[in-house]
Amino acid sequence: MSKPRVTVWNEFRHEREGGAAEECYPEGIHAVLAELFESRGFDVETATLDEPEHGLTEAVLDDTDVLTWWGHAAHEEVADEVVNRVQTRVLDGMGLIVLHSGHFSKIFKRLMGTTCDLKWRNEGERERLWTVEPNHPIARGVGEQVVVPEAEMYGERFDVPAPDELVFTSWFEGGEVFRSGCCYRRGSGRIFYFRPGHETYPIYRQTEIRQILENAVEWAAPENADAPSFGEVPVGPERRD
């Protein structure tokens, strides 16, 4: 089976503003994720907000098996035309991995049909990511728990539909918990929301997190299946009155 074709989308604003984000990801979060996926043998492209059509042209999306999405400060700058284009591709079978603050992205809110709001606090607290479905493909090789030394807290209630499958749950030093690894299916496409990851913490360089992201891409990639057919059909020859 061929490896998935991955497009890594990043807002790429914080990392160009100096400060902790630039120190943590000087080439952008997308560069770190692209390096990860390339090291696993995936065919990888990157796209960012300020490119024409945000780098997500019809040609790019048609050549994408799995799209990863990281955004934070400029969700409203994403053109509705591009959101429509991504939604169509997901419904047709493209996988989508929404990362951290991408929970407020237009595309995730569109696909969930809810506000996707939550509680948050950024104090660099320790996060303990618990694997609640150890036999799920996304949890392969991860173990019972992953400790993230410094993280932004996200807390319940997370205003999303109940996941089809919940793979990870987080606990934070302040006592909050959060559904951090949520799987959904929309149309023919698979969606994975994964909470860990912030622009000022090196979470995407952590070995266990990278393993989860690799697994998620493989899980979200389209299966080689016949596309469903819709619409009016003639009466079949086996009709019985």
Given for the second form:
4 protein chains.
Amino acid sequence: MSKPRVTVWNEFRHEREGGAAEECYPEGIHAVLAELFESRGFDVETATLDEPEHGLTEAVLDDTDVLTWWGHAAHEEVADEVVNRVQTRVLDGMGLIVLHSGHFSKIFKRLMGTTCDLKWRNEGERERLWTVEPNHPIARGVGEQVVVPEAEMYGERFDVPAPDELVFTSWFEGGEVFRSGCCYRRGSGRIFYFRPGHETYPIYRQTEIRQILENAVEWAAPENADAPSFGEVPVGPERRD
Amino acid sequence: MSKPRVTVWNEFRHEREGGAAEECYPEGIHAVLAELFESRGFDVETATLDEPEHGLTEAVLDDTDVLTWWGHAAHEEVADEVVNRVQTRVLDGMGLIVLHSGHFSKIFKRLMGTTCDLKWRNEGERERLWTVEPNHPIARGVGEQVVVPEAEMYGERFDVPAPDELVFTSWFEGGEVFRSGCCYRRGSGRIFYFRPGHETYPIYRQTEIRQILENAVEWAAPENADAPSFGEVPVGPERRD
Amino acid sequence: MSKPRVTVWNEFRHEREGGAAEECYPEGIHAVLAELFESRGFDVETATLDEPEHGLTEAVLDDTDVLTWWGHAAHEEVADEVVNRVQTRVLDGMGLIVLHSGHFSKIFKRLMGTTCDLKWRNEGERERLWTVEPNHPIARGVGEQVVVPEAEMYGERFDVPAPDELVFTSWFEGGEVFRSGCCYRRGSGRIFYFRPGHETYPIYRQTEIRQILENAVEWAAPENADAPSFGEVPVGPERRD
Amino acid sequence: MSKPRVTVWNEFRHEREGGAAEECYPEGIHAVLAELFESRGFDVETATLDEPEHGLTEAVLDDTDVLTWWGHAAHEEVADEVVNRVQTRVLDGMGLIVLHSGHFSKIFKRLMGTTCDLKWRNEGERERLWTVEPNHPIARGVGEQVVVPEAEMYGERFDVPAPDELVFTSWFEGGEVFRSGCCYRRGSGRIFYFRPGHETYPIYRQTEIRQILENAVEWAAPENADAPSFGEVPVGPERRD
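Now that the form predicted on its own has been shown, please provide the structure of the form predicted together with another copy of the chain.
Following is the full complex, with the preceding chain placed first.
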């Protein structure tokens, strides 16, 4: 199988506001993720909110096998037309990896059908990400747990459909748990929600987290299956009079 | 548990056009379903597309435990505001039973996140509805199979998320199969998609089909669980410095 | 629906050995559970390992709607014949609730097909049991989390099939997580694995835990569905020459 | 990834009895399957019931990535010790593909925990195998349906746990349906039950069926994940006094 073509989408607002986010990701979260995927030999493009059509034109999506999505403060600024376009491509087979605060993005809520709400608290708590399904492709080479030294906490109830496969569950210092690695199949596409990551913690520079992201891209890449056909069909082949 | 309050929603267009649908359901599909649920002792209201707000005001939905949905030709005429309202109520716990051609309703596509597309052919074929999970509450008293003498065929691929529980699978004379009884949990609500039924076949008068519909209402009725809380939470109870 | 008939099975060895277990459950864990279920109006019997046939004769099982299982030190002493008998009854519709160290019982391993292994540590850690599916019948009236002041820790990887429904996930003081409330459907029967409980902690006297156990019995009670038929069937009803 | 090492296991009794089975598979079903997998470049061995230890020694299983299992008339002759050995290897990561009448094998019942019973009728009916999940790796290149001209019918209720993924559903001329392609994850291993095939029909010579079998082997091959660890663990890393 050829290496997947990845488009890294980033809201890219926090990192241009001169605070902790800019310090942590001076060129944007997308730059760090793009560098990661390039280092794995994937074919990588980036796209951000403030580009025309948010950088997600038909042409870009047609050339994308897996789209990663990071957004936080400006979910509402994403145009519905672009959300429709991404949803259509996912249902046609494009993989989608939704990162951290992307749980509240229009595209994730659209594909899940639920509020995708959760509990949260940002105090730089330690997170322990436990591998619940060690034989899942997304857990390959990850080990039994990953310790994230400082993280924003997300806690249950996470209001999503029960995942088709639950790969990771997080423990937080403050007393909460969270289903942090959730696989979904929707239409011909695969979706992975992955909790870790935040604009002010260097989580996307952490080795084990990068391993998971690489695995997730490979898992989410399309099978290039024949598209199923729909609509009216002629007289049933078995029908006899 | 008290008997559920059911609102039967119907597009109610075909049955006023003077053809086979009017012959089959002269007072509307909703009238037949309402009579069924009343005969079971449920508290029943009806609502139709051409009423103000399609009959689905906040007040009506607040008093509804389970909403049944039949639509076919006018899905696009359902106002997005009403779709939003119904979605919110389902996620808050109201049950939803989506009937036959309701697979293409805005509300079902909204809650599933997929196209909900399928194959179809209307030739009055025999359908055999097989019980795949005989111990499911929705299969109670139904037996191993239900023969529907004449039906519109729906065939796989049915483009929905894999159901949380698959209760029935249909066989069609013409050679197709279909996942005809699909359970989903979304938010605090339960959703049942049930394939049989059509505006020109008296399927909703058939005893076994009525048994399934009664069962489905009872299954979909809310647990009256405490609503989960979401949003920012204070310092973690376990956090120590 | 009439109240379920519950048989509470207990290994009943630790509590007769004069140590912490006897102090905690002087008349046996089964006595405390029996008292709980009786207080809910259920019809309750108890059975223990050292009775003939472990107290689980055909007659007893035939009169049981839901069997609860607590064992720890003597799993291997349970006769295979009795395990076969219990498995058959579960597949025929009897509910089974497997408690805590019962994860390693012959009957649970038999029904799961896996090792059912896990990590553990007994240091009296605090456990926080989070409700992942607040609208599940087993979570009724339980609230968002239950704090167990002192518990033996069980940690992931828990080597079971992915549960059909995951209701609770535990957080432990020492840093682990665990899928603590797992629902399975096997044959015509329902199985609930529930982690909390131990012979030296008064967990089965805790109000919220008792609420969950009551809910679990009600959920696991059989639907009294018609048994499906199996084996050779005559010429297909649709077969034409 | 290197090509998987496949061991094709066959009961190999029917084909030596001089009737229709011998005509259809003169050198045994295993010979036809072995030839298929060799033609795909896999590393293939065969093993049969009447060999010592049924040909499934520790050494053979240690060198096997995916085991395929065909049995029918002599399930009871398979030694429990060998069943234990195969189960252990599956839980440790070996893939298992259970074919047709293998539904009643000791190893499949052991791994499922249920009776695995079903309805059947052997009249050479036409079977239509519909692809329910077209984007599943096992459906790659298969198309929307596969017509098997003559088959033994298997009908629901199929008494297995709800599959983790349902890939194919069959339609039969006589009026039945069946969940014919069922994926399970158990321990670190993957299991695929595939219905088509019979000792007197040349189904394993059919192109589309062979494509599915090749896909299934690739899907079931182990990830070579790190084995999870189990048992007592030391003081929790987060425990503070």
